[in-house]
Amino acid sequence: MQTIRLTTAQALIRFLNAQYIHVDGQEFPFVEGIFTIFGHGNVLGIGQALEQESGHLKVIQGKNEQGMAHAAIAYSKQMLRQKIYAVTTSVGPGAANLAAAAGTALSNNIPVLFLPGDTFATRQPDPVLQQIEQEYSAAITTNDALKPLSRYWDRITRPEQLMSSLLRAFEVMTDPAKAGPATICIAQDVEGEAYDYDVAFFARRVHYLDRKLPTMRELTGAAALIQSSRKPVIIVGGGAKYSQARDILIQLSEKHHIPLVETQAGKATVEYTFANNLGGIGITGTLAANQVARQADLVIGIGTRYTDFATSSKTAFDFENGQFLNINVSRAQAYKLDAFQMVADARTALEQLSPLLEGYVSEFGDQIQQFKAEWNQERDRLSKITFQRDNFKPEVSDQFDQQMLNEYADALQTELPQTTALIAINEVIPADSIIIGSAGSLPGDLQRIWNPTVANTYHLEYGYSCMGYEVSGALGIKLAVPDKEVYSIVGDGSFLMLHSELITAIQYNHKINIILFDNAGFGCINNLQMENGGDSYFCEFRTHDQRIMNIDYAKVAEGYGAKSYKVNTIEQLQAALKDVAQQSNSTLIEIKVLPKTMTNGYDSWWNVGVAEVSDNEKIHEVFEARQHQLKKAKQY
């Protein structure tokens, strides 16, 4: 056996040099960088490896363990899951700032690989600057913190055990059914320790994403439930996009007229322009949808998880009459809502379904474009919306009087309701453009009412629904596609709590485009709190004399070296977006918005813990209109 000395770190970084993925015929890295922020535990170990040897890994440094992770994960989503980057960290905070990220890459079945540096494993100097120490074990550090927000985690405290888990990692990851984050927690003292390595461990390795087969059972169920439903529809779901299944879709949603509606992750995996795409479904989706999906006697979910969003808290279908026929790649998640399971890949199952529905056609008519057309009359509305001083009528919280309206109106010297905006910016911005939001209202207004015409611009991180993954994760798919302009929708709220990642984008010149919509508070959870009878009560940005707050955010960017823009009119906003586009330097554009004037809930409902006990009449009434909707609701 052939052998080469390297320390831990140095064979770490050799290894990741070395990984291949093959798809479709296709071979390229896998990993194709890494983010830092050096400290101790990882800057004399990796970062000496790194130095010494970074072969073609691209290194950027980060501003924050999580911003850097969540442009990571953002990377690897908009790369279909194809390709990663790396995430390497400081012991102690540095480590613990992964958790958000993790939950995020996690929730959303993203691969990325956390690398944060790890106490000593001889444990002869403890405690070390930035450990804890737990009275039941000398073993615990913060990385115990990430095990659970991991889909595979393991701690080094050997050079020799890097071998072994690495294989075990790169196999989680590049496997579409488990896929998630992976973290190797790596002792600072062993990431400087020598071993004589195999050489063999450093030979080019491919990781074959094959795509999984479905059985000629689950094609003959899945037919015979198919031709035997009067009103199926199809709900999109991420891992229709991660098998790049836009031509089949189109293709069966043509000749058997099934309607199809889509999830946070599967909006734009066939664009809003094909006839029968009716948008959002669920709590935040489009009155099309959810209308077609109550007539539904057969749902077909492909690669959807099912999340509360997407089936209203269990109330979207005629659970008592309907069935459920679900393709995905995760048994698991197959198996969601009584379904008929169809464990493969989604593109590859719809392809081979296909010869097996010949003749078939749905009983929808011309229901689906009637449904359609509707919807655009209904968005049409609400991109025509003008505010009235002494007449105004909010979308949302009813209890958010006139007064308080115009108080705002005064506060942020602006009349622009948020719709209204998202619309302009939707008719404006190159239609090859990539969109990316996470929190707030604006993911719901997104689903509704963005509408895209080209496939795959549309990223949405709503399975953990993270603030500040919005800015943070702008960069990462510059990194993916850094011919297209790429534009943070993001509110002020997600804004505030991480951005840091702008300043990165600025150092390494990735152009990114933040939208900031500013309506002075947490207005989606103010939502929430005032639609279910409270009052407001500390959502909103107000000063210690009840000011509302009044932020200057475009000089917020324009001290990091962004171009930036103040708008408060439609007019403003889309000369704004047109000098955007000559730039070449990273850009912020502020939009003060009314609050309120987000879009409402389309014939959906969401099951929220309210209080069973209150002297708020109001919140006794939505308790009591809770437990009506809880018996609609399916129960498993």
Ligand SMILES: Cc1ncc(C[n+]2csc(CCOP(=O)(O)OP(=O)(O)O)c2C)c(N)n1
Second form
Amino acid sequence: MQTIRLTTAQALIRFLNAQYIHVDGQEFPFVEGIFTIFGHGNVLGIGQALEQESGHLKVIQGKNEQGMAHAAIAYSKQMLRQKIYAVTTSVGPGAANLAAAAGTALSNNIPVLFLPGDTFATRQPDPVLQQIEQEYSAAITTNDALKPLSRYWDRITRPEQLMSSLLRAFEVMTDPAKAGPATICIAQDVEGEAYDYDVAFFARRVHYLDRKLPTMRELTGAAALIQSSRKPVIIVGGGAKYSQARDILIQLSEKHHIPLVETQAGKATVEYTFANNLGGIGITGTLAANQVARQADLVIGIGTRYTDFATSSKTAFDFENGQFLNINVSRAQAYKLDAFQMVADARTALEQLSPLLEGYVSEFGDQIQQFKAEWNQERDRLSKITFQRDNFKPEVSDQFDQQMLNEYADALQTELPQTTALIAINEVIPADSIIIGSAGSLPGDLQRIWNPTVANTYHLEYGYSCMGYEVSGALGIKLAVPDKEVYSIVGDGSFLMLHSELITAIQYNHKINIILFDNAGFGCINNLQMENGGDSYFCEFRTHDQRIMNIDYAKVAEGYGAKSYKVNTIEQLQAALKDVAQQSNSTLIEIKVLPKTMTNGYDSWWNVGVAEVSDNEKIHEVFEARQHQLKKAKQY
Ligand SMILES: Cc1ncc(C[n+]2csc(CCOP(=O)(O)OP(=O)(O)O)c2C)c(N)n1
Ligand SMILES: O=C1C[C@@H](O)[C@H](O)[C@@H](O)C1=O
Ligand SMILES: [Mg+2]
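Next, give the form predicted together with the ligand, keeping in mind that what was shown is the form predicted on its own.
Zooming out: every chain and molecule, the one shown earlier first.
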């Protein structure tokens, strides 16, 4: 056996350089690069190895571990899970900062390789700086907190363990049915320890992302279900996007007159301009999509996890009379809602189903176009909302009275409603720009009223809805599609929580554009508490003496070196957007918007935990109403 003497970290970097992926006849490197924040847990091991020989890996210095991990996740998501960045952190707090990002990757099924440093394998210096020292077990470190958040987790305490561990990690990350975060924690002393590695381990290795074929039983069963249905509806989920099923979806929808509705992850697999695409489904769905969903006697869920937002907490469909057909690479997902299961790649399954559907046409008739036209009218109304200082009824009504709304208009020096601003942006930015969102009220508005005219231009993380993903993720998207403009659509709360990677974007000249909607508060949560009978409680950004905070975010971004703009009218917004397109550096547009002017309603319900006893009569009423709704919902 031919061997090569390398440190564990050097072996790791050499291996990452040799991993290739095979997708539909094309082969390319799977690991594009590595985000780093060095500390004593990784600088002398992985840091040294990268400095000595990083190979083709692009090395990027992050500013916050969660932020850089979010950037890596967004890169992989934008690359349709076909390429990844690795993320290396130090030990202790550096590793702990990965936790929210690991949850984000796991709930969204996004492959990413986390490489946190770990405490000493020899335990000689214990407790090493940043070791938590759990008294009941010396074997527990901060990194154990990442176990439930990883799809694969391992700890390396001997150099030779690395080989079997990496193989397992790459098998997981390159399997669409299991894809998620792989976490390999390497003891900091072991990173620098040498071993005589078998050179065969570093040979070019190809991971095959083969499309899983449906069985004949699945195909004939699914075809029979569709053929006997009157009003089938297709839910386009994230799995449809990752399998690149756009063309066959359009073909089947057109030929058989089946409407498409979209989850957040699936949105823009097919552009909104396709006639039968009725947009978002569920709690933050369009009225058109929710109307057809209710009528459906067959729901064809393609690559969807059926989250509560997609199913309106299991009230969006006629569960009594309707049936479900689930096409999913994951058996666990396919099992949901008592569906007929087709465990297969979405695109291949639909392509193979197609010849079995000859002659079939749904009974929707003109209804699809009618629903769509009505929804387009509603969107048109939302694009023209204008604030009045008397008798203004915002979309989220009956929460803030006119006096309060006027107070906001004065404090923020704005009269701009959120929906009006968002639709104006949709109309001005280049159609092939990528927009990214994640948390707050904006994802709901985006799912409803953002109309992508180009496929794969909508990037929403709504599995974890992790605040802070918006800005960090924009950097990851820019790395994936450097020739496209990237717009981060972010609330003030999310921006405040995490925007460190804006600096990384500026540092490496990867232009991102931030469009910050400042409504001076955690708006959607304020809506939620008031909708459910509570008062406005600790969700507005007010000072100790109750003044609404007016924060100069443009100045913050300018301080980092971004070009920034402050706008509070549509004309200023349009002018700023035009200027942004001319810039080569990162930008931030701060838009002051009025609270309560986001979209709301449209025939959906969200099951949230309401207090069963309280001294507030309104909460009691809401609790009773919830019990009533629950009776109509599917139980599992
Ligand atoms: C990391 C994280 N913490 C907490 C939450 C819960 N949460 C969801 S939305 C939200 C407020 C968002 O405020 P902002 O970004 O200003 O958006 P708005 O609703 O005002 O549009 C909070 C606290 C979350 N989604 N993610
Ligand atoms: O609790 C939440 C409510 C949602 O409206 C929001 O988008 C999401 O970020 C969240 O965490
Ligand atoms: Mg806000």
